[in-house]
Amino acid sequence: MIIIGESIHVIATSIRKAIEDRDKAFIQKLAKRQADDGANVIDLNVGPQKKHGAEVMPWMVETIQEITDLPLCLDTTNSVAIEAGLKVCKNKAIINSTDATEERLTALMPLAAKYNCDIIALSLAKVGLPTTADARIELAAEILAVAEAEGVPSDHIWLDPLVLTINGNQDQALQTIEAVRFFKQMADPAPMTTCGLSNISNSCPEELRPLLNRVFMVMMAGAGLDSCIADALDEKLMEVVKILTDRDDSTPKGKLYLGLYDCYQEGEMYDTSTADMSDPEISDIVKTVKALQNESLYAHGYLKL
């Protein structure tokens, strides 16, 4: 699993400040915690920055570049910025993101080509969000009709399905995982295939989020996610990742969560009768996993019940 560090994001205002004051030692620091604590790659979300765009992104990307090799993820709506970032890159970057949507896939499309670079291109058009997994495949379909007319490799596209969060829209997580499944069926080479994690969990409380979130991230996993935007300094969400990566079984946890994995890689839902429910924090995953296949109502005290 590829871990897109999220933590740089102008959202937070002392990020907002940093970007403003053209703070170094600030941005250089949050990136080398996310470095340090295992991600792959690292995230610039500077904003829209419809004036100073030109000019923000390159100082993003030299100021990063100083502390790591990490590849970067230039992350904001305005392509000028994109453009501007991507010339200073030092390694392969990624553009995000493009969408479904003619005006995104006209302006970024050809920067994939034209810097031999990965982008993000999101199942999401004009209409409305996709409600299916249908619904995402289509406008996959016609993302990746687009990269080959402009000469952009099927496996520089990285799929976002557009998670929704559970708070509303428990049945999209199936939807969305079914999804991702399908996206790497759709050409040869595959696509690869990502999403903003932390949208499952958008709206819930915050003792609840990093559950909701590392769960998910599992399931997914299972159906063929490569990587996800996510918080790389959450040490649960890391530890998960870890087991999936050395396919750690040695304690009851990493039973569950590589027993759940196995389960979505073979296309099935996983069977939570099985669980041992008297471990807490089996207990507390099982619940989950049960709210996440639309098995129970999700509700904000859904662990208590």
Contents of the next structure:
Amino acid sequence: MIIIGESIHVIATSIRKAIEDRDKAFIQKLAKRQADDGANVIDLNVGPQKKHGAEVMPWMVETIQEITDLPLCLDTTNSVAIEAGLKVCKNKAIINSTDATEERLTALMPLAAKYNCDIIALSLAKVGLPTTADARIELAAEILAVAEAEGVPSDHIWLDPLVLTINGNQDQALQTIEAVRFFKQMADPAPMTTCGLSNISNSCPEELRPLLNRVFMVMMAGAGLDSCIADALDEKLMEVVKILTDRDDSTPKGKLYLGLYDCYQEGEMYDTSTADMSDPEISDIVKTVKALQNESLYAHGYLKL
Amino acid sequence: MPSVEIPLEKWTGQVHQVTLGAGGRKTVTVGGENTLPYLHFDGTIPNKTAVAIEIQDIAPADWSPTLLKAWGDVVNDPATWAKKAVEYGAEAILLNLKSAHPDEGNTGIAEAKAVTDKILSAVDVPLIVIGTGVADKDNEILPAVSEAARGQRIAIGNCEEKNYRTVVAVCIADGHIAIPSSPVDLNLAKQLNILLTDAGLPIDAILMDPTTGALGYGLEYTYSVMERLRMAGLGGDKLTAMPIINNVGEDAWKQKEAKVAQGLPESWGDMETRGIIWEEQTAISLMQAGSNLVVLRHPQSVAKVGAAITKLMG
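Having looked at the form predicted on its own, could you now put up the form predicted together with its partner chain?
Time for the whole complex; same chain goes first.
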């Protein structure tokens, strides 16, 4: 699982300030922490930067390149800022992101071709949020067609099925999982897949969010998720990434996560009825699987049941 | 002719049965069905949808002229109003403590207790008491209401995330039913039920109010939320299987279709007829989505909805 570390994000006041003040040390420290904790790519969300995009993004890229060779994910809606950033990228770069709208595809796909870089593409169009796996697959097909026309290899495209929160869109978790499974078969070489992991727990209580995120990641990984934009500083998330990578079944938790992964790899639902619910840690994970599999209606207090 | 077999749905769950009224009062039992509304061929529906009439502790200032005309002078005395409502077929009375609202008079504990006592003496059908919706104020007056009705199993609302602890505590202490109210939100409706039962309230002491959108004003959204709650409950989820109460009158009569006579196209027809139809159609639609207790305002819609229930119960 490739973790695209999401911590450098303009939504945080401290980051916004560091960008305004051109505070290299602050940004570098945060990039370093993510790299040390196992991030494989560093996301650089600078916001739209309508006025100063062409200056801020290269500054950001160069700031990070001083301390790490990790690939960078250039995250802004401003295509001028993206191109300015790409020009100074020494290592692999990923554009974050286009979607299936003509406007964004026209602005960004040619950049992916010109700079021979990767690009994240959301299965999202103007007509509203996709609510089925099929709707997501149709949009992904449109994206891949544009990529081919522009000469961008299919494995440079990181398809993102657009994860929606379990609180209100509970049936969507399985739809995104099935979309990812299909995405991997849509072209040769296979497209990459990614997602904004924490979307699954939007509007859920803070104390529940990391659990929902990591359990969902395992299910998505089984279905073919190559990467996710996630919190690399979340130790428990990174512990689960390691369990999957090492196939470490030495603990009951490891055994459970690998069982869940294998199940989703086979395209099956996980049978939650056989788990040992006497172990609180196991029981919380299984209850979360049940909620994500839409077996019982989600409520913030689901762990109490 | 080949015979056609009607496919049957087998649900594993059942709506909890809740009984209002005790201690010598008449009782009304709702819920208990193990199938979707009125699908008698699919399962059993032991109790019919109940109809309550809403009255207020002060003469309503903002009600449609159609309603005021129908009730006449009785709106000036809650006890007389309650008696009249029972004559018109109310199986329960919903008492809205309107005067306690900080913007409507801000009356206190003494008044809330007095009017509760008055209604309990005036009629023998079950009572539902709704507070102001202002959590702090309700925390003050609802315990007094509860105490006044101790042992008579009234239903008390609204109970939200902010004030559920107080409502649950008094319901447990005095043997009442709580009405958790969620803003047309499936997940929050279940969450409130979790909180209430977790705080010790028995599962058969909850009537849930998913909040009602009137015909033309979000009815279909309420419908969908109720239907999904009901299907989850019938699917075996005990924390969504509470009987549903809908305060239909309040929402239906707020809309201009129900209360405006001037400046509308002639084709909209007579205001009185229109208002009654608005309430009736909102109620019947929500009954099809799983309502177990509808609260109405107009005597004629009570009659019409009552007739529809009789037909639907076969």
